[in-house]
Structure formats: structure tokens, C-alpha cells
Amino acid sequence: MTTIGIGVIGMGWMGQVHSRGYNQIKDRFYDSGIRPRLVICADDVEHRARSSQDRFGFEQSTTHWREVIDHPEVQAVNITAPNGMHLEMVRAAAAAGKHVLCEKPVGRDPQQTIAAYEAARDAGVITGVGYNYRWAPLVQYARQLIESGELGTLTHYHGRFLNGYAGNPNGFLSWRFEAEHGLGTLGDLLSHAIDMAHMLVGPIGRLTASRETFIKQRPIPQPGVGTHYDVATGNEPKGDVTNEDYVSVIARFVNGVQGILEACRVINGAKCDMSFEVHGTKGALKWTMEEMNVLHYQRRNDATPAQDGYLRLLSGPAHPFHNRFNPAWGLNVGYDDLKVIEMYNFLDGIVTGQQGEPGLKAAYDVAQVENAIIRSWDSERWETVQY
């Protein structure tokens, strides 16, 4: 049995999801012998830090994030603070020899993400990053089908993350809407779609991109009140939205696959359409987080081409990680379960001393694509990704 001391920085919704995930590992991955120990949590809002300590069973809480890194019993630092704070925290944790799991997009901008990766790499610590959609059992199965050649030679790919969480113009002007704290939809949503494309298809070679901000002002929240999911009464003063609501990309992958990537945070209709469609010479796959326990799979049948439509596959115990949560076909795995898998794989890397995926190198690769996208916004031309 191996106990690993955990410190979590940032106890908003995502910090709570991560903390809950660590608490689930003893049950869901009991046979691994990994036992997370929730040592200390930090949040600059005192009541949130204290309530999180009580709620999740941390031994201590603090309003000073450096106390998490300096704590002698903390071996792994989990960062879920606002994006603009990530680089300083990653650097401090890496310098202290602490392993680091950081939420995407890791940095306020691609340069910060690259710097965070380099700091962790140079320190030799194990890292993880919150690209949790990778861990859906049917996404992992889709990866297996692609790698085994079941789709033949890949031809084109469509990845998107359409999520209308910010569609209400009275949604609070949280840090997510301010360029001083980071990118908008490019960092928040499209980073997931880029990572998924990298995992399923491979690196992107060249691209051209566009952007738009549809809701240009939002109500200003009070400190510690309101997240990007909350809505104001309508009487609050407003401030400017300074980053992008929408991003679209036409991409050419290094291996010749043609692609389209798209993300929007203010769209109507879609709620969490983090999805992909991948096509090859022998078949196709499509999946969306809105139905994460369903994979549509088509294999070309030359003998009876009229019957070549998609088959609807349900997640079940034959698919990676599904049976960690239930033993039956069609009994659903949920969002929080993906975070449990993410936390487990990060801690397993610490125990084995082997860097797993996705680590901060995956975030570095996404950041280089984001750099090319930003260059394309400015040039209005095709740009080459420089990994």
C-alpha cells in the first residue's frame, strides 16, 4: 500500500471535483494499493477553504496557496486555481520537488503553458493535466479501434466543443471572460478538442483560424460570489468581455488527415457537445460527451453497401475502466468518474515513477497549436504549428 499526500489549490467547483476524485480512488481502484491522503487545501476565500476541509476530509485548510507547496507532508500538488495563477504555482511546486497535476489550459496563455511544462520537465517531477474527456471508456475504445487499423487509413476529422454555459448575457463576468486571466474559448474549450485530436489522429501540421466575441459585456460579480455558471439579477454594473466566445479552425494533420475544429461557449442548443467524428477508408466513429456512454461505429461493407450506417455501441465492462464503476452494459459512467480515472493515472505515475499521459507535455503540444491559431487570427493566413 502506498499513501500519497495531496494538496489542492483552488476550491471552486473544479477543486471540489478533484478532491472528490481522490476520495474515490480507495474504492474504485482498491486493488492498486494507492491511498491518497488529503493533507491541505487552499482558497483565497476563507469560508470556501474551511468548508472544503470539512466536506472532503482535508487535515488542514489555508488561504495562502504557498502553504500547500511548503507543507512537508504534501507530495503531489493539485492546481485548480484561475489560469493566470497556474505558472507561478507550477514553478513553485516543481522547484520544491512536488509532483503536479494542473487543470488545463495550464497557463494564462500558450507561452505560460510552455514555461510550466519546461519547469516541470527540468525538475523531473511527474505531471498530469485535466484533459479528462480522454478517459471516457468509449473514447479509449475508439482509440483502440483507430490504432488497430479498424478504420483503415484516416482521411478526415471533425472535433468540437460546443457548450452554451455562457449563453446568458447576465452570466457573471468571472475571470474566464477577462484576457488578463487568460484566453477565452480557445483555452477553456478548444484546448480539449485539440488534445482529443492529438490523441486520436496525431499532431496538427498547419491551420487557419477565426474568432468572435458575441456577448461583449457582462455583470461584475462580488468577490467569492458567483461562478461562470451563475446568473446576475440584471441590476449589477457591467464590465467588458476581453477574450473570445468562439473559435473555428481548418487543420491539416502531419499524417495528411484533413480536419475541422470548433468551439463556442455562448451557443444555443448544445450543452456539452465535446465531440468528434473520425473517418477512414474502412469506417467511421462519432462520439459526444452529451451521450458519453454511446459510440457510433460504422464499418464499410462492400457486399451490402446499403447497410453501411452507424451501429450504436453502449459502454460496458469490456471497455477500458468501465467496470471500475459498474459491472453491466448500458449502466452509465459519469463526468466525475472521468476525474477519478484522471486522478488515479496521475498517482499511478508517481508510484511507478513513469510519466503517463496526458502530462504537461500534452498541454505543451496543445499550446503550440494555440500559438499557431493566434498567429492565424492576426495574419488571416495559414500558419505552421511549431512543436
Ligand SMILES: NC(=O)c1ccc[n+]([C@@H]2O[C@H](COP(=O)([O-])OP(=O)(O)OC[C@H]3O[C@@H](n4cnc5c(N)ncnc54)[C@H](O)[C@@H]3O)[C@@H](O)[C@H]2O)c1
Contents of the next structure:
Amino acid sequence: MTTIGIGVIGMGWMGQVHSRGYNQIKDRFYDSGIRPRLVICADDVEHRARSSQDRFGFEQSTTHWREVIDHPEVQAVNITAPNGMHLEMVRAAAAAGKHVLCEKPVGRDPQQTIAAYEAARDAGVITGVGYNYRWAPLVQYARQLIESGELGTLTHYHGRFLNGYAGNPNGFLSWRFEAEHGLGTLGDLLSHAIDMAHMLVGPIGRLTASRETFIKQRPIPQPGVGTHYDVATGNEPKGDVTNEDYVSVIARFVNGVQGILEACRVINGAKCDMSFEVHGTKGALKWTMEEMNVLHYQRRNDATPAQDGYLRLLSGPAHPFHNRFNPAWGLNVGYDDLKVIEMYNFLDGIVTGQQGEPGLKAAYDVAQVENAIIRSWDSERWETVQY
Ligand SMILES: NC(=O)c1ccc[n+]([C@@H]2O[C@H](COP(=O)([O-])OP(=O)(O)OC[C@H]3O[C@@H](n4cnc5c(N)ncnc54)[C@H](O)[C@@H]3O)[C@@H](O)[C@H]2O)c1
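The structure above corresponds to the form predicted alone; please provide the structure of the form predicted in complex with the ligand.
Below: every chain and molecule of the assembly, starting with the one above.
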């Protein structure tokens, strides 16, 4: 059995999901022998820090995040604070020799993501990043099908993250909508879609991109109250949205696959359409987070064309990680379960000393694609990604 002392910084939505995830490792991955110990949590809003200590069973709580990093019993630092604080926190954790899992997009902008990766790499610590959609059992199965050549030679890929979380114009002007705190949809949503494309197809080589901000002003929130899902009820004063609601990208992967990526945070219709379609010379796959327990799989059938079409596969114990949650076909896994798998893979890397995927290098690769997208917004031309 290996006990790993955990410190969590930022006890909003993700801090709570991650803490819940660590608490499930002993149960869901009992045989691994990994036993997370929730040592200390931090939030600058005192009632969040205190209630999280009680709710998740941390031994201590604090309003000063550096106490998490300095705590001698903390071996792994989990960063779920707003993006603009990630770099300073990753640097401090790495300098203290602590392993670090940071939520995407890792920093305010691609330069900060790159700096965070370099700090952790130079310190030689194990890292993790919150690209949780990778961990859906059917996404891992799709990866296996592609890697084993079941789709033949890949030809084209369509990845998107269309999410209406900010579609209400009365949704508060949280840090997510302010350029001083970071990118908008590019960092928040398209980062997931870029990582998924990299995992399934390989690195993006060249691209051209566009952007738009559809909702230009939002009500100003009270500090420490609510999350970005909360909506103003009165006549609160409004402030400007200073980053992008929408991004589209035409991409060429290094291996020649043609791609289209798209993300939007204010869209109607889609709720969480984090999805991909990938096509090859022998078949195709189609998946969306909105139906994460379903994978559409087509194998070209020239011998019997009447039977050539998408099959609908349901998630089950034959797919990676599904049986950690239940032993039955069609009994669904959920979003929070993906976080449990994410926590497990991070901790397993610490125990084995082997850096797993996705570490901060995956975030570095996404950041270099984001840099090329930003260059293309300005140049309105094709740009080359520099890894
Ligand atoms: N992987 C995913 O699916 C996913 C989903 C949502 C958010 N995220 C990422 O998670 C991170 C957090 O997002 P969230 O939705 O949980 O935001 P949130 O606003 O709900 O939580 C952030 C928390 O950090 C706290 N905080 C702010 N400054 C702090 C400081 N100096 N010290 C300690 N705590 C501080 C806030 O009080 C708040 O409780 C972001 O980087 C976001 O991009 C990832």
C-alpha cells in the first residue's frame, strides 16, 4: 500500500470534483494499493476552505495557498484555482519538489502554459493535467481501434466543443470572460478538443483560425459568491467581455490528416457537445460527451453494402476502466467518474515514477497550437505550429 499526501488549491467546482475523486481511489482502484490522504485544502474564500475540509475530510484547511505547498506531508499538489494563478502555483510546487496536477488550460495564456511545463520538467516532478474527456471508456476504446489500424489510414477529423454554459447574457462576468485572466473559449473549451485530436490523430502541423465574441457585456458579480453557472437576478452594473466566445480552426495534422476544430461557449442547442468524428480508409468513429456511453463505429462493408453503416456500441466492462464503476453493459459511467480515472493515472505515475499521459507536456503541445491560432487570428493566414 502507498499513501500519498494530497493538497488541493481552489475549492470551487473543480476542487470539489477532484477531492471527491481522490476519495474514491481506495474504492474504485482498491487493488492498486494507492491510498490518497487528503492533508490540506486552500481557498481564499474562508467558508469554502472550511466547508471543504469538513465535506471531503481534509485534515486541515487554509486561506493561504502557499501553506499547501509548504506542508511537509503534502507530496502531490492539485491546482484547481482560476487560470491566472496556475503558473505561480505550478512553479512553487515544482520548486518544492512536489508532484503537480493542474487543471487545464494551465495558466492564463499559452506562454504561461509553456513556462509551467518547463518548470515541472526541470524539477523532474510527475505532472497531470485535467483533460478528463480522454478518460471516457469509449474514447479510450476508440483510441485502441485507431492504433490497431481498424479504421485504416486516417483521412479526416472533426473535433468540437460546443457548450451553452455562458449562453445566458445575464450570466455573471466571472474571471472566465476577462482577457486579463486569460483566453476565452480557446483556453477553456478548444484546449480539450485540441488535446483529444492530438491523442487520437497526432500533432497538428498547420492551421488557419477565426474567432468571435457574441455577448459583449455581462453583469459584474460579487466576489466569492457563486460559480460561473450563476445568473444575475437584479440590475447589476455590466462590464465588458474581453475574450472570445467562439473559435474555429481548419487544420492539417503532421501525418496529413485533414481537420476541422470548433468551440463555442454561448451556443444554443448543444449543452456539452465535446465530440469527434474520425474517418479512415476502412471505417469511421463518432462520439460525443452528451452521450458519452455510446460510440458509433462504422466498418466499410463493400461485400454487403446493405449492412454498411454506423453500429451503436454501448459502454461496458470490455472497455477500458468501465468495470471500475460497474460490471454491466449499458449501465452508464458519468463525468465525475472520468475525474476518478484522471486522479488514479496521476497518482499511479507518482507511485511508479513513470510520467503518464496526459502530463504538462500534453498541455505544452496544446499551447503551441493555441499560439498558432492566435497568430492566425492576427495574420488571417495559415500558420505553422512550432513544438
Ligand atoms: N477539466 C474540466 O472539465 C474543467 C471544468 C471546469 C473548470 N476547469 C478548470 O478548473 C479550474 C477551476 O475552475 P472552476 O470551475 O472550479 O472555478 P471556480 O471559480 O468554481 O473555483 C475556483 C476556486 O478558486 C478559488 N480561489 C481563487 N483565488 C484563490 C487563491 N488565491 N487561493 C486559493 N483559492 C483561490 C476561488 O475562491 C474558487 O473557490 C480552471 O482552471 C478551469 O479552467 C476544468
